[in-house]
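One chain comes next, on its own, written as structure tokens: the form predicted alone.
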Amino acid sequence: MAVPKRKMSRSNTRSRRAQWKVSAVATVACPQCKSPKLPHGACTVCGTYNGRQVIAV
């Protein structure tokens, strides 16, 4: 297992979470309803995808 040789600083420990960032969520407009939505899944708005009705809204 490996263990720190010495004891990181604290502007250091914060300096590397700094890096941690969330990223925004990536979305696409429905070709149906111009709403946004996930790629690769149904449209929440209208319920199709890739151009058939899956989800009955």
The other form holds:
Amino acid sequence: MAVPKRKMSRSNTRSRRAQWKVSAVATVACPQCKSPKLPHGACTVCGTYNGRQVIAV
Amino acid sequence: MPTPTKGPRLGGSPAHERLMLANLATSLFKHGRITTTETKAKRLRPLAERLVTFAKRDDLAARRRVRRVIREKDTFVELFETIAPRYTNRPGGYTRIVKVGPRKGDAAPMAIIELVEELEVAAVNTKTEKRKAAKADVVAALAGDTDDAPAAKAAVAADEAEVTDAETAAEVEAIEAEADEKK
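Could I have the structure of this protein in the form predicted in complex with the partner chain, to go alongside the form predicted alone above?
Full complex below, order starting with the chain above.
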């Protein structure tokens, strides 16, 4: 079975992990209350979607 | 080869999936709106709408088919007695899914699935319905003032006939006036 010959250096490990990045969640402004909300979903602040009250606030 | 079910499979086995969907449908008809994961909501929608369609048909065969899924007696009765009559003039689309963001704990995307409101006016928006309505009008107009036509249609036809008479009369007058001018 193939196994690594050498221990991976801290530098190499960190270089690899430097590419693990998070991206910001895409949001749109709620048409009712202008607060950021997920696109195609109900607004969690005012609880409306498509002009209709979906969640009781 | 049978067409595979649309959407992802649920649970560990087909029996588990059937039970989960049956329980979700029962809860939906019991409470009118339930919060569940997006995946389950998407799988539930076709099942729930088919059950409502069966409930609208309301014959013995339909009752037996629905009874296999909705095993709670109260919910079953509610579906046939209160939910189905609400949707007599709605051609499908009895449920609505609204996404409500990720769940705390496992960040599963959640959604609310609910039974929609009663349709106020019978919507004539499909092409076939419009065509049918237009055809009915034409038939009524052609039937004219024959007595065998239904009262309402006859009334409509009579109105149309009057209108056409008035138009033709106006046209005839105009033609006569032109003829007079020429003379």
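Predicted model only: the values in this text are computed from it and were never measured. Residue numbers count along the first chain shown, from 1. Rigid core: the largest C-alpha set superposing within 1.5 Å between the two forms.
Undergrad: State yes or no: after fitting on the rigid core, is the Cα displacement of residue 9 between these two forms at least 2 Å?
TA: The answer is yes, as the C-alpha of residue 9 shifts between these two forms by 2 Å or more after core alignment.
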